[in-house]
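Next up is one chain by itself, shown in structure tokens, the form predicted alone.
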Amino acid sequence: MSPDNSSTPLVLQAESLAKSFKTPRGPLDVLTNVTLSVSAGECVSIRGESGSGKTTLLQILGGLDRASSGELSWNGEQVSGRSNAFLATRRARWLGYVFQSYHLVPELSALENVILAARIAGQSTKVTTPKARELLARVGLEHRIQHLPSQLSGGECQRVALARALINKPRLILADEPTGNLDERTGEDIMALLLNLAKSEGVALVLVTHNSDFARRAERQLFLRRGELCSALETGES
């Protein structure tokens, strides 16, 4: 699915992507025939059914996994087909990841699991430090800088993730069910946090969520039915 303001410039474009897995009984297609165009800036959400290839999906437009067939570009380049390094050194510079589990690095405090980002990234710590502060006063954590994944609350964890995908001033965020392991008014205020810090930094937005009310705020809501991406009209739902 393509976005309708053709002249704003596409920081993600994926073209008859597929993915099959073996099976004792031969292959399962997850994705057949996947296309997707997102613009800087823009909000997307991605709804489907349990099983139908959501964090597959995600995890292949933000290199983690590769595709069985199709293009994918990021920020006008081709990366498809490159090598691994490659990818995680392009990741590392442009692109921001929100799990829904944190993985954030256990023995490390908040700051040091943000600043470890901006490292992979090749910045010196003397820079990004006053930048991971910069951004943990942003998400609510300024007295909470020190502690460790496992001295916070899981929405604590969740705002360190939001601080460490942004740290590189990425130009696109996937988030994959960034509020599925939260409570009801944790995840609302988790998601209020992603939207807002998205729009001021003009950052793009892929949102994989099951969650109908957190889809609806997103500026196009996709559905993947079938290995396809279709939009609310094609599937009747709103």
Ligand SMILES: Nc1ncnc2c1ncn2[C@@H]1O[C@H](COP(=O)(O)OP(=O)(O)OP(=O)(O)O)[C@@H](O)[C@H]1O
The other form holds:
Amino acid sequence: MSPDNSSTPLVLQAESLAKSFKTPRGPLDVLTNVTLSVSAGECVSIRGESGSGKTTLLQILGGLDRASSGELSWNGEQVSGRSNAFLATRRARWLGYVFQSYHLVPELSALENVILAARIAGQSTKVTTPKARELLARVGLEHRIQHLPSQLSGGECQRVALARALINKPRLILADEPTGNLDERTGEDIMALLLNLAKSEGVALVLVTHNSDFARRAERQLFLRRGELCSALETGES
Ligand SMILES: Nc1ncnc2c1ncn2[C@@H]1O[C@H](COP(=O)(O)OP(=O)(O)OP(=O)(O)O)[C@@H](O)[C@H]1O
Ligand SMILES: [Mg+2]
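Now the other one: the form predicted together with the named molecule, given that the block above is the form predicted alone.
The complete assembly is shown below, putting the previous chain first.
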């Protein structure tokens, strides 16, 4: 991968990523040539039609899935081709992931869900518990920390997921339709919270969304078309 010549460090660098799924009808080429660099603290949005490969791309960028070819670096360190254990360790320490359907552990309270992410990253419960409480307060859930996910609304679950994404002080958050399951008003609240938290913490954000208003709040807006990323100018959209 070519070296980064800019002064801002890159938290994410993907070069010529391709992803092909094996299907009974033959290979399905979802990503053909994705190249993307994200600088520290930068916010990038990605839009694209349903089925265009946004989730596939985000999972590859986050090391939850593997590209068929191409290279991926996190914080200047090449991670493509490394073991699952290596990816899991790095991911736990510096990357936050927010899913449309929250992905909270149903048996654990809001507080325990946030603490778990820190435990996976190797931090002790003693150190982590006050941090988790503070983060849950920042997302407006100080009165709900002992609730199970089933005892929380969708918006509250996503607030827990935001606190969980931030507990390890990540440098990058990948968010896949974080407001997709929420009503308009709640979605607006969650998006404002996510953008504000990312900015105040200096965390880079890659945001996949169908919502054009949310996408336009990013510093850079991209579209996934025919397996490649292109800018709004190239597509004629804004
Ligand atoms: N494991 C898999 N095996 C085979 N095909 C898959 C697999 N995962 C995804 N696909 C296919 O890849 C394409 C892209 O899926 P993906 O979920 O990335 O789309 P998306 O852009 O996130 O869509 P949406 O906006 O509906 O969430 C789809 O056609 C999907 O059917
Ligand atoms: Mg998707």
